[in-house]
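Here you get one chain, nothing else, as structure tokens; it is the form predicted alone.
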Amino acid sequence: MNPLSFHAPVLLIAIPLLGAFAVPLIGRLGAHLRRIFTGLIALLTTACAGLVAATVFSAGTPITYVLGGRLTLPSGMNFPIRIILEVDGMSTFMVILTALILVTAVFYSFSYWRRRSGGTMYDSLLFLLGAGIFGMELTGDMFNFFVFLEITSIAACGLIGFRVWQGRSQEAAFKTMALYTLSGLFVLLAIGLLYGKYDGLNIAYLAAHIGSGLVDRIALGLLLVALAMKAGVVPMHMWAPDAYGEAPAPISAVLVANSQASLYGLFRVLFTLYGLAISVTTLGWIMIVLALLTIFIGVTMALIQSDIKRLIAYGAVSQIGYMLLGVGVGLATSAGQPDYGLVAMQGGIFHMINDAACVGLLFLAAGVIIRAAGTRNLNMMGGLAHDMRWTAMFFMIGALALAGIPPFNGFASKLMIYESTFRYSPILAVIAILGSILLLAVFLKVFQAAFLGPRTISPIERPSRLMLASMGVLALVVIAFGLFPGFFVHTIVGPAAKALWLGRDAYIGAVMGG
């Protein structure tokens, strides 16, 4: 392995922690060279990712990464001060996932903020919360995963109420704050009470000495309920309506990447550090009726909005559901290890991406047309598709992929996850179904109002070509993964999902050997 190969897991977290805190001192030089800057930072960080992904499936092995050394007190005691990061199919899956959603949102920013101060704390915030997430998809360590919550907590919440001339956007601010407190909280309570019983913080020694005690259940409890409630799980979804709507587009699309980490970590705890130590029949049926849930409360209320944004944002919520329905199934089947139990679990993480593809989309047109318009009501909307047909295109390649209809990448993983249920059982899919009958019928609606119909009004300001590059690369996201599902499933989804249902005997033996 070569010397960059070795160090790129942890340069996914250096460069935009890196460009974070330079991003200020950049732009004392000028607008002009803090865009070049940023630019620079974003296809750094994707290169990295690229060199993760190719390092970890290429060995087929969970790699670690350790950092630091051994400390001698004046005393004479010595012992290991480390971080260890530990990157296996599912945690590279995450890291491309969200490589792909932040250079593409640095690039759209770069136009959506041309006319507004304050890009300097606006980019060093993006690639904060970029740095955290990675961080989160990438430790091996629970205390370190709490501190990359943490910072993705606070730059996310800065980002929602970036927008301090909106009062929309400090209230959403405030509410988001106020529950991913509460979701921090939780994790640290749950990790303090596993380092009272087991001595140690690492995942791999946890899962090797995890048992079923009540101190190991009331430790589980809490961290479903605090990574649920930063997911965005219903009934814990409070924020996320409210935070994705008043978000700038850019960022609703980032807030995406950083929920799906939330729950990258809720089915890390409950495959990798609980694994068969818990009822996984159980917890599996937890999940397959949040999951219902989700989907019910997300299309339901998607229904019933008249903003563009919060539509789209519950969209984005009912989509949490059918990550979690394809998991919970594979989950609750895990002991038996039946096929299908691997097909749900392989279509409920290509969702995730195909998700984040085609939500980020989705809100990154909403950007374009409310600075169209000038209005987020779709009531006070229509004809832009006379002006805007790239816009147009776009916003129905993500709308059609969203409600999985072929042959977009939606279709590609709702179809694998209504197979595997109807096997399961049959009701789970056809309630699935049924809600993509809705949340289609939501988008043809919001076409239909934003853009068909004589030309009500003339554009305010029209996308600029980095707008509609940005744009244009998540609709070839998206197209690719739905005309080539069975090439993308082999190469990282497959291994992603048996990272979690077959490798965690792998995930200890890489770090405590055996």
Contents of the next structure:
Amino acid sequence: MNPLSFHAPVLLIAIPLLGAFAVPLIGRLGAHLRRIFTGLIALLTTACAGLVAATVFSAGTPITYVLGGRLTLPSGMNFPIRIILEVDGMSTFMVILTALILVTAVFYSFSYWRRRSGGTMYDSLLFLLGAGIFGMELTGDMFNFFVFLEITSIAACGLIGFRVWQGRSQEAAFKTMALYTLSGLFVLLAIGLLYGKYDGLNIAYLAAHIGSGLVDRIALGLLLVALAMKAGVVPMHMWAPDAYGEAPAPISAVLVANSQASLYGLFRVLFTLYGLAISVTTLGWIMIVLALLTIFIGVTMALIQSDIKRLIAYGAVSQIGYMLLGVGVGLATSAGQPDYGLVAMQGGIFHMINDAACVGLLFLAAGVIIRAAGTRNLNMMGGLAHDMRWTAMFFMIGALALAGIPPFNGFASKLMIYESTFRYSPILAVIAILGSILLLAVFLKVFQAAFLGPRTISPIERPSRLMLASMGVLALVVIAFGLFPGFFVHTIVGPAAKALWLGRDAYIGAVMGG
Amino acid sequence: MMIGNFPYIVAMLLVAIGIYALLFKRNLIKLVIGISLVETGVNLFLVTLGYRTAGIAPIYTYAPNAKPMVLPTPQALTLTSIVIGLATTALLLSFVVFIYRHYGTLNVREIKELRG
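Given the form predicted alone above, what does the protein look like in the form predicted together with its partner chain?
Below, the chain from earlier opens the complete complex, with every other chain and molecule after it.
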């Protein structure tokens, strides 16, 4: 293995981290240089993500990276407390998703802040958030996971409250930070409990020893509540519409990826850390019930919004439900492992990247719309399609994909979820389809309100080419994933679902040997 | 000295008081205090976890003394957690300052631009 791909996992965390702390220094030399540097870091990070993906997919097994000194893995493991990065198919899938959203958000931000120069601090926090998300996805160590979780919390809330001249954004940032911190502390408490029982912090080591005693159950409950809270699952979603709605548009898109990183943590805990040590049917049904609640509450709350960003935010909340539904059915059936269980897992996981792309696209388009109309109130907009054809088209693509209309990507993953959950229990599929239909109604209303009708207002500010290009990249992803779902399910989603569904032994074996 | 499970009970009590404050208090500063209490409880729990009766500081050169050592890992975890706690508290308090500037109040009930 060449040294570059050997070090790729740690570089993926190190490069955005370096960017975060170097941007303030480079910024002193001039705004133009800072932009070049920011773009370079974003592209390098994406290249690194590609390298990680290539390495893991060609290896076929989880790869490990040990930080600090030499240690002969997998057999000569004597310190289970050493920090290890462990990358399997699921981690790689999340890395691809995060890199896609991060790079579009960075380039979109270039022209987003032209008038109100937030500049240096904004770029710095954005890279810090990226580093934290990558860290959560790559780490093989529970405590390390907690540290990266807190890095994302702090950076994300700094960005949500970035517009200090708005009271609303401060309110959202405080609320989000309070809940993020609480969830972080729950995770830490659970880690303490597990450490007290097993004397180890490494996920693979813990997974090899974990039992189903009282301490394990309490730790599982704490992790479940904390990570579901940070992913914005109903009934712990109170922060999500505020945060998505009040954050600057590119940050809302990155926040979606951040929530999904927490969801990834939840899946990692359930499938890899605990596996069959727990009652998978009970936990699977808990996830399914939470999923249906999330779909239902998210969609109904979206119906009554008149603020465009808050409306999309509730749409984003409802989509978390579809991922939970797919993976919940997968978990509930993971003891017997029928075919449709794997399809449900694939559907749920495929929906993560589809949701990140189409919700991200909607948030970016909403940023342009709000700039152009000078208001966020849907009742005061109208006729924007006359002057902004491209934005109208991108918004339409995002909205149709979110509602699960062919030929866009949302349809591909939702169809997999419908089919497999129908086999498990028909009522689940019925509720999920109903949610999608309502969502379509909501977004047609938005499209009609903002873009159609006579030209009532002329755009205050038109989107720059760079903004259109960033949206175009996401729109291309939406269409490509919709047109060739088979290819993407085979190449990136399949290994991810397999890593969770069957890969527990391989994950443990990569560190513990045997 | 035998203190048994007493430190664990105190730690959990601190967490419970903190969560109570988060649920029932209306003043933003008191919410921040509540979060700090939860954090202190968790830190105390971690330190207690690593404590051995009559243990000595976990420094390598002390090792031949044949006395039990306090576990070093929970202390390292606690140190990290304290540093993170400092950052989150500072960030929360700065949001409180901005909220007070915008709304002129710290009462959660009176700050309600974001509802529904």
